[in-house]
Amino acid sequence: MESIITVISEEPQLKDAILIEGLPGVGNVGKLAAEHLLDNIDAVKFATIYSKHFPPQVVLDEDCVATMVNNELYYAKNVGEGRDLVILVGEYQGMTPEGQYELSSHIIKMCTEMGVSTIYTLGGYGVGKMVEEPRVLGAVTTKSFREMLEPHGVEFTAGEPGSGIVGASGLLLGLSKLNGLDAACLMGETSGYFVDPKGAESVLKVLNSIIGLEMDMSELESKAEQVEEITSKIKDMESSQDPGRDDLGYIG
């Protein structure tokens, strides 16, 4: 098998398009945000990416039909303030550093040849505690791009994240800079303990402001309330067992 196989079902004609990456990561923040975006725009799947760098397994649908692990690309025309969008989603990232580099390089090459000029990667910033009002932290390829994003609520704080940005969200950002593309990573604060719809909602609100899009957030809000109910019960149980402990540090 080749390292990467891309099956293209349609070749969209795009102009000055934006690539939005939302693959699994800390709190699945980016994945949730990108999937919610897909559910609220008229997007069309045009490519499926298979790779030996993904886990060696298949996934089963509700009819027990197997499908190879993959990433998918969708496009939407004239979204928000008029930009075309390309959205990258999937259940897995590359398993090795080599695989991450090959996949990220492949995606950038493929998308720039289609007309992508700007990239936003979406992810979570794990802070190890519950967050009531998640901030959205940013990292960019140029200072001028930072100045464009700050009015939309993106916070740029020295030393955050202190350990850098790993995985596709970081590599797509770094490789964009090498290729002369405007790019930013938008990171929603999250505990990192579980799937975090609230962090995803904060990222999506910022992204919507940037691209000039309005959408219903009620589904994410409902999921966030369910998570809060569960974590509240866990905290109550933990407090009853150990009254001197008031955090959720044991979950990690």
Second form
Protein chains: 4
Amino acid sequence: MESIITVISEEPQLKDAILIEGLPGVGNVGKLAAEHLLDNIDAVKFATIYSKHFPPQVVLDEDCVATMVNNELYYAKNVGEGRDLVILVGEYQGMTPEGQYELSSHIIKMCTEMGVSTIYTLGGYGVGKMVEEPRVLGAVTTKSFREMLEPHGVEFTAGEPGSGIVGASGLLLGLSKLNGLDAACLMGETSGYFVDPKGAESVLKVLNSIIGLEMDMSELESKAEQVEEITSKIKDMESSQDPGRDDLGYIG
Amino acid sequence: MESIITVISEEPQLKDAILIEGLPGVGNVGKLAAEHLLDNIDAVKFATIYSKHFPPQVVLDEDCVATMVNNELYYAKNVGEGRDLVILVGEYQGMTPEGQYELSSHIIKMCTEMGVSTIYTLGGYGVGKMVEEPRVLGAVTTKSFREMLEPHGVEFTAGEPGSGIVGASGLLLGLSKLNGLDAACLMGETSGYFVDPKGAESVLKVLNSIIGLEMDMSELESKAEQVEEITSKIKDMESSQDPGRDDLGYIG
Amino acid sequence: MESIITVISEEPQLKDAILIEGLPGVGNVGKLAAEHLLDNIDAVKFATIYSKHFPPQVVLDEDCVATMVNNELYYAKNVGEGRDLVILVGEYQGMTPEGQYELSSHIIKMCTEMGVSTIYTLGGYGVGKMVEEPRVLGAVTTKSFREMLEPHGVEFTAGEPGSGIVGASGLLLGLSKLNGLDAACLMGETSGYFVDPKGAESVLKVLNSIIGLEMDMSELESKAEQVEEITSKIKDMESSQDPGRDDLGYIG
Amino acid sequence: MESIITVISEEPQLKDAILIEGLPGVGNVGKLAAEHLLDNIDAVKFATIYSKHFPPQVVLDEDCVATMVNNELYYAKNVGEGRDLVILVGEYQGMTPEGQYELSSHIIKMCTEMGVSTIYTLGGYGVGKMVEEPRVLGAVTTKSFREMLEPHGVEFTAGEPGSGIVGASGLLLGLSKLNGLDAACLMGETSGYFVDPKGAESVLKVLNSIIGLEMDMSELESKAEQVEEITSKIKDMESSQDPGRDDLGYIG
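Switch from the form predicted on its own, shown above, to the form predicted together with another copy of the chain and output its structure.
Every component of the complex follows; first up is the chain already shown.
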């Protein structure tokens, strides 16, 4: 079996396109942002990526029809200010370091060949406490690309995140640099303890500003309110037990 | 050394055959069902699969003759309503995700080449408590295949199993779909705490109905009674200590 | 880098030779036996096997000269009743299942090409308690080979060892069978808690009987006495604390 | 993706050059020593090594520009008594045994082709307690190379380090021996509990003596004083709690 099997249902003709990655990660910020984007533009699924670097598992749809764990690629043409988009989503990242490198390398190669010239990877930046107004931090492949992003609200702070960026959001950046593509990682601040739709909204607002797109955020906002309700209940329970405690500790 | 070594003693001429997989898993439900099936039809062993994805180990027979850990393939012609069967059994599944993918992929390729057109994988669905009347849940490669199975008592419930299907029973399904084969996973409900001949009996009854076969179940039934005796003793001991406790907790 | 690098200093001309494996394992029984054999015959080192399946490490000799972790092959001609011997020793086995398969497969291929036709793998059979008179259990590739071994004191008991044989001692047997070589594993009973020269002596006596060799065992015997002294001291300490305790528990 | 990707910005013309390795390890002694050396000679970076054997991660510089985790090679010509130097530094070693072997093998091959004939690997020797005057222990590929090093203060003691040398510092030695290169590992004694600039200074002094170089050590010395201050504070705290305690236990 090949390490990576890509099943392509349509070969889109794209020009100077943008790849947006939103795989699972810290607070699932990138995944939520990319999925909300997908739901609000006219995107077509064109490729499914299977790999022995994913868990050996099938998932079932509501009809109990099974599909092997995978990543999916969608495209949308002439979005916002006119750029074509490719969007990468999925339930899993590669399970091993080697798998991570092979999958990211495969995606860069495939997307370059179909006309992608810019990459935005979306993720969360875990700060270990609740965040009222999540900043969106950036990391880039070149200093000039950074200058293009700053007017849109991306913050670049030396030493944040101090440990660098792990997984697909990091590797797609690193491999873009090696291949001469412009790429940036947009990281929404998040506690890191919960799935975080608020962090996702922050990231998506910045991304929308960059690609000249507007969209309704009410679904993300209502999800954020639900999470906030739950976490504030837990907080109340905790403070009634231990009034001196400040942060949330690890929950779920 | 090749990753997978298949030693073939006979190349059966099969037509439109059915592969039945019964490797170890939750409650060993699939393994017990496939082994009972093997004991009750006129099946011939024709292939042994060795692999470096299995544990580095030999097992000994009653004469202390050693054989490397393996999976075995048997065939039987003109079974039940007339279909040819191939049956896959063994003591182990692949030890790593990569090994799982390679072994399942190898088996699909090999079986397709010898005339297999339909696959049933047998397994258990762990529900965490004792089950009086185990349902048999199904997962399929296509919706039309599901319609064929429902009259035989296979239940299809959205969201069960919620986590999908892990290991050979799942991958053989996923890879069948990629290769255009009809396949279904039949999962017998089981506590997941014990080897479960009762769950195996439920699965086998459904499978027999599908392939038009009848067989004596008394051996599985007597094994089920033995297990039930032991578990009810444990239950008694537990309830005498803690009368409010409802489920079994984790045993063995 | 190749997975396995074999540096050969001399290509011995052997005929119908016997390979004896004594790598580390339960109680280091096989390793001690093979090393004692090496010290008592006129053997010449002819090959060193390096591999990325071993730990990434060098060992130092008394001059602080470094050598990568390896396995070594020695030969001796016309030993005992006239057979040529090849002896495999080393400080490590392969670190992963895949590494175990690749190394054993490499050794079988290499030894077959240089004239080996019979293999004895030496090991320990951990029984979890002290053993006064260690039996030597056997496992074989064919029933007829078993008949040849029984007169030399090898015991064959159905169900022992119940879990089969793990590692090089097992795989060399399994791969011999696939390649049509006669092979047996000789396992000396041992507690499994200590390095066990007494178990090694039992195994070596049986092996010597098979190949028609006699040798002084006093070094193994004096090592066995040292171990016995230490363990009986520990036993005394334990029983003075807990007089009802029967076995040794896990030490070292 | 290739397992190892080497991006070369310049191909230096070297003759009879010396490779010096200073990757992370015990007390980061080798890394600190190699980095101090780099800061004090006129060295030029000429190659970057990326690999799927490193963590799947990018690191960020002060401008938030991302680079994949890597190892770097620098060269300097006509250093000290006139030898050319190649210096290997980085934040990570290979993450798996196989990765360690592949990376070390790749570096040996690459450096040999560009004219390296001698290798010094720098590391720490963890002794489990604070060391006032760290010795520099040596390990070599040949006895004659050892004789060349002894006058420069390298100590060779049978049985130290008893467990051999693990990782790049060991493998580069072992592979040098296989490839007929002279190589030595210089190990500065260190507690193993802290990053240890004092151990690094000892190693660098010996290396400087060997290659006929002099340099200012004040930066390493001031770092060593900072570490000493912190550790003596901890020691004070510990002895006030437990005056009978002699060693430091595990900190950081």
